[in-house]
Each structure stands twice: as C-alpha cells, then as structure tokens.
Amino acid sequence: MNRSTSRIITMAAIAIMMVLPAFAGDYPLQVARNVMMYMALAITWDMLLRSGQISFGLAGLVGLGSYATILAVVRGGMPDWLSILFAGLFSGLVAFGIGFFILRLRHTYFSIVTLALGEIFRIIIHNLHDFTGGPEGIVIQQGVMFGGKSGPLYWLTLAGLGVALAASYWFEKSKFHFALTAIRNNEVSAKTSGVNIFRWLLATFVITSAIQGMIGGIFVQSYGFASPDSVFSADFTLLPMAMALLGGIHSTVGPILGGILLGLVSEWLKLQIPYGHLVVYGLMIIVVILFMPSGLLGIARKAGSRKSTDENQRRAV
C-alpha cells in the first residue's frame, strides 16, 4: 500500500465521520464516539512505539486526564471546555516530570514501569476519598457537557481524534520521523549521527501523554462521571494496542484501519460477553503478533509489491 492509497483511506474515513451525524441516531453516534476515542489512543500509542518504546501506561494517562478534568470542574469551578485542555496540559506536565526517570529505561523495563505507574495513579485516586470521591467516584453535578446532546459530543470527540491525527502526520513529515526511526533501528548509530535520544524521546512522551490525557477529559465530560475502575480500565490499554497491531504499526493509517474494524467488533463483544471481552482483546493481540506481525497494512503492502513484481516480469517477457 503506497502513500497515496493511505491518504485516500484516511480521507475516506474522515469524510464518513464528518457526514455520519446527518444520518445516524443517538446510539450509533455514541458507538462512533467510543470508536474515535480508542482510535485516537491507538494512534498516540503507535507514535511512541515508533521510537521502539512500548508503553503499557495508556489507561494510567487516560485516568489521570479524566480526573484532572472532573476535579477541575467540580472542585475548581473551571468551564467544561477549558477543563479538557487542562487535562491535556496536566498529563503532559506529569509525563515531563516522570519522563526524566523512566525514559532512561529501555524496552521491557520501560514497559513494566509504565504499567506500574498506571496502577500507582489508580491507587492514589482510590485512596483520596475526600478529594476524589474514592472508589465510589465523583459526579459532575451540573450535568454532562452540552447537556448530553449526542451531536455536539460527537463533534467534540472528532476534534480530539483530529488532534491525534494531526500530531501523527506531523511526526511522519517532520524531524520526529527520522529521529524516532533512527532510535528504533540502532541507538548507538543514532547517537553517533548526532541524534539527542533523550530529548526526542521526552518530547514524544510528553506530546502523546498530553493527547491521551485530553482524550480522558473528553471521555469524562461525555459521561459526567469518573471512578477509578471506569477511567483506569484495562480497556484503555488493551483495545488501542490491539487496534494499532491489527491495522499495522509505525504509521497513521494502520491504527485507523484497526480502529474502524476492531472498534465496531469491541462494541459487539461488550454486549455479548460484558466481562470477557478483555480476554478476547488479549488473544487477538497474541494472534496478530504471532501470525500478522505487520498487520493489515503490511499484508496490503506485500500484496501490492507482489503485484508490481508480477507486472514487471510480464513486461520483461
């Protein structure tokens, strides 16, 4: 699959999302909102993966952004829309602070630490009863943003996805692409070539964490409620990872493909097996890694290269 085809797929997906509110009812729009939120998380997870660093801390950052938003509104009286931006800023600042320590680690150690940090965030929120509501959670008393109307909430979620898409394409077209690819391929060679590894990793970690926190803010503003179990759910880690792996990593269009396919399947799974869908996500990740390591995008690229090779051979004959 060449770049022009990838652009066509991306533009087609965006066009469908733009016209969907004109034809769909409340429930389809709610499903679409969930798909777009997970898709945005899949894209940002892949952005960090392009450096070779695998994060298991998605749920921790989504939960952090969710509570930053709801506490800013409930405790600080902040306007709804501003609280979402605050969630992104707060998550980015936290990532900047912890990044100085955890980005010295690589591969398995980094992955384990990000997973542990997500659990630490959840436990802290869980135990601050007077401030966060503890295990029971906290409710936005003035109600859901936009009065719970599905149309405006849909456009809000689409805007969040747009931020993730814009950041991912910026990474692909800017120096980030060359720096992260060099780090992923060979850190020693990258350092020899003058790449400041820590600076690029820190910038990537902060940007992706800020977007993930913002998505958490959009999530909690869409439902008006947050609890440790709901916003630190493993859904926010496993499903975006499965989306990116299924579609194809190290690209923008891969998580889009995986997001559309798996996003719709995930909603069906939640209805059919409410307490077992996470097992299906985990099994799907294992199957993709074992049998489709390059994802759907990689399969399409191989098919395209074979087709072009066959055409060249026919012309030669």
Contents of the next structure:
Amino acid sequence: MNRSTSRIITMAAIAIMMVLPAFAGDYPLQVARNVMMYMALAITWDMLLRSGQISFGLAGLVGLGSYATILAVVRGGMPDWLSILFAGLFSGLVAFGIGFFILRLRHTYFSIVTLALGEIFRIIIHNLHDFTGGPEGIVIQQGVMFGGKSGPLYWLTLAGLGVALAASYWFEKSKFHFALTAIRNNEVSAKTSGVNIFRWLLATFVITSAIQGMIGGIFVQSYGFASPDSVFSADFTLLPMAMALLGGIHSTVGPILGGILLGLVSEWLKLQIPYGHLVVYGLMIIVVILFMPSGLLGIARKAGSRKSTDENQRRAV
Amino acid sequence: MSKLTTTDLTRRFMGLVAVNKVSFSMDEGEILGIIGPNGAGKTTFINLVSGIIMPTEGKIEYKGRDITYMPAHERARIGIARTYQLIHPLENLSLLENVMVGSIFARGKSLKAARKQAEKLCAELGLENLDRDPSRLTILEVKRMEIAKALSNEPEVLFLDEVMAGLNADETKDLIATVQKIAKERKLAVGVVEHVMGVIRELTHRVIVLEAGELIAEGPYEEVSKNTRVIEAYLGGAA
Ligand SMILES: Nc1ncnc2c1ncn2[C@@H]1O[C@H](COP(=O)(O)OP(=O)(O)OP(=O)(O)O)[C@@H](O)[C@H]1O
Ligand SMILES: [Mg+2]
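Could I see the form predicted together with the partner chain next, after the form predicted alone?
So here's everything in the complex, that chain up top.
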C-alpha cells in the first residue's frame, strides 16, 4: 500500500463519518460513536507504540478521564464541554507525573506497570466511596450533554476522533516521526544522533494519555454514568490494541482500517455473545501477532511490492 | 589544540577491567589509530568517550570542559560523533532520512534544512538513490551511510569503530580516501579502530595501542609496530 492509497482510505473514512448523521438513525449513530471512540484509542495507542513502548494502560487512562469529567461536573459544577477538556488536562498531568518514573522502564516491565497503574486508579476510585460513589458508580443528575440527542453526541465523538487523527498525522509529519522511529530501532544509536530519548517519550506519553483521558470524558458525557467496572473495562484496552494490530501498526491509516472492520464486528459480537466478546479480541490479537504481524497494511504492502517486482522483471526481459 | 583528553579513564564490568587508567589526547585535524587485539577494550573506550556507558573512574574533557558524566545525546550536540562496529540502520526510514537524524536532533535543524543537509552529505559521500530502504544497500554503501549519519551531527571529533571491516581491497582504498578527505576539509579529530594494519599505516598520523584495557604504547605507526610489547600483545592474542 502506498501513500496515496493510505490517504484515499483516510479521506474516504472521514467523508463517510461526516455524512453519516444525515441519513443514519439513532442506533447506527450510537454504533458509529462507539467505533469512533475505540478508533481514537487505537490511534493514540499506536502513537506510543511507534517508540517501541507497548502500553496496557488504555483502560486506566479512559477510566481516569471518565472520573475526572464526571466528578468535575457532579462535585465541582463544571460546565459539560469544559469537563471534557478537563479530563484531557488532568490525564495529561497524571501521565507527566508518572512518566518520570515509568518511562525509564522498557519492554515487559513498562507494559506490566501501565497495566498495574490502571488497576491502581480503579481501586482508588472504587474505595473513595464518599467522593466517587464507590463500586455503584456515579450518575450525572442534571443529565448528559445535549440532552442525550444522538446527532450532537455523534459530532462530539467525531471531534474527539478528529483530535486523535490530527495528533497522529502531526506525529507522522514532524520530528516526532524521526525521534520515535529512531528510538524504536535502536536507543543507543538514537542517543548518538542527539535524540533526548526520555524527553520524546515523555512528550508522547503525555499527549497520548491526554487524548485517551479526553475520550473517557466524552464517553461519560455521552452516557451520563461512570462506575469502576464500566469505565475501566478491559474492552478499552483490548479492542483498540486488536484494531491497531489488525489494520497495521506504526501508522495512522492502520488503526483506521482495523477500527472500521473490528469496530463493526465488535458491535455485532457484543449482541451475539455479551460475555464472550473479549475472548474473541484476545484470540484475534494472538492470531494477528502470530500470522500477520504487520497487519492488513503489511499484506497490502507485500502484494504491492510483489506486483512492482514483477513489473521490473518484465521490464528487464 | 587538544580537542579531547582522558585522564586515568577506567571502566570495570564486574571483575573485568575493560579499560584501565587510559590517558590520552586527540588534536584538531589528527587521525588517531586505536589498535589492540580482540577484547582489548577499544570499543569500550569509544563507548566511554561518546557517553554510551559511564566510567568507573577517571575524567574526560572536551575542549577543556569536563564531560565525564554528560549524557550521550548532549555529547552529540557539542560535537562528538561515532559509528558502530555492529551497524543498525534505522528501518522504516529511507537512506536520506537515516542521514537526517543527526541534523534534526544534534543540530536542532528543521526537517527541511535537515533534508538539504543530508542531501549534501550523501552527495559528498557518493551515495545515490536516496529514497532506498537501507536494507537494499551494498556493504560499502552502508558504511558510507554510517559515516554520513555521524557527520550529520556536524562533529569536531569522530570515532570510526571498524568501518572498513568486511570490505575488499578496492573498497577499503576507496573508503580510506573518503575518510582522509572529510577529516581534512572539516579539520576533524578522527579516532579509527581497525584490525587491518595496512589501513592503520596509511590512514593515521599516530596510534595508541590497548591491551587488556591498558594503554601500552603510543606514537607513529612505524615506531609502535616495532615496539616489542606491542608485538608480544598481538602474538599473545594470536597464540
Ligand atoms: N557491557 C559489557 N558487559 C560486560 N563485559 C563487557 C561489556 N562490554 C565489553 N565487555 C568486555 O570488555 C572487554 C573489552 O571489550 P571491547 O568490546 O571493548 O573490546 P574490543 O577491543 O573492541 O574488541 P574487538 O576487537 O573484538 O571489537 C571484553 O572482554 C568484553 O567481553
Ligand atoms: Mg570492538
């Protein structure tokens, strides 16, 4: 797959999302909102992965952002839209603080610690009963944003996805691309070229965490409710990972492609096997890693290069 | 003027003393050979002065400034560059983009300026078809790319760790001429590690000899090669 094909896929996906509310009913729009939310998470997960760091902390950050939003609204009386930005800011700040410690870790250690941190956030919220509502959760009494109308909520979610897309595109076109690719390839040689590894990892971790937290904020503003089980759900970690892996990692278009395919499949699966769909994502991650490590994009790229070598051979004859 | 000096530089790995009280200095425009048998500590010495590992004892000064514990990426910025014995081109970046990295991060250039600089460096090193993936380069091209990459830091001191290894006689001659040219034009201080003595004889103004981490001899190649301790070190390594 070459650059122009990637651009066409991205543009087509955005175009479909832009016109969807004009003719789709409430239920398809709700499905689309879920797909876009997971897609945004997949994109930001991939952005950190471009440095070689595998985070298992997606659910932790979504949960953190969700509670930042709902508590700011319920306990602090913050306006709805501001509470979503607040979730981003708060998650970014938390990421900045913990990044100082955990971004010195690598590989499995980093992954496990991100998983553990998410669990720690969940347990803290679970136990601060008076403030957070504890295990029963907390409801926005004054109602959700836009009175729960599916049209405006759709645009809100699309805006969240837009932020993730813009950030990812910016990463691809800026010094981030060189810094993260160099770090992923070989940290020793990156240092020798003057890359301040810690600084670039910290910036990436803060930016992606802020967006993930903001997505959490959009999630609770759409449903008006947060409980430790709902906003720290393993779905938020596994589904975006499966999407990015299926589509093809280290790019913006991969998670978009995987997001559309798997997003639709997952909504269907949730209806078919309400308790078993996580198993399917888990299996999918395993199968993709084992048999198609560079995802659908990789397969397309291979097909493309096979074609061009054929052409070269023909030309040579 | 002396660019880089070390004083009693020492690095231990557990019980092993890989570099043992090495004191040396390198001047502007000087090509210095760093020789010694396998495991003598040559690569470890370069790792120490480029900041990839930190010394156990001793001192490193660059242009009169103490840089003993300065992080590697900062050393890249103040003018120290190197290549690696085991080369790792950056995958998913083209030949040109590989050569941009030093300009972007060590020099802080914009992507556009870095691209221009990398094009210039590649032309200087005789590299063509810059959109290629590094996996498609010949050995000689990879070596040239590594040198171009190091030069993109715009260094004043450059270490080349066995860049000639794996090249045939013609290619080696070619690369010797290239190194001489870039060193002269930039008044670079170059530290060259090589096992082929012909290369050392032709390329260097002066050599230092390491054995089991210690600096055992120093001087022009013709002199050092007659030194009995050096001959013993090499024979000992061979036996
Ligand atoms: N990170 C490390 N940990 C433990 N021992 C090390 C490490 N790096 C190097 N050594 C040891 O230090 C000694 C010097 O190694 P070094 O690689 O510097 O030698 P060298 O002179 O470059 O050898 P060669 O000519 O084979 O490249 C060797 O005994 C090596 O095994
Ligand atoms: Mg070596």
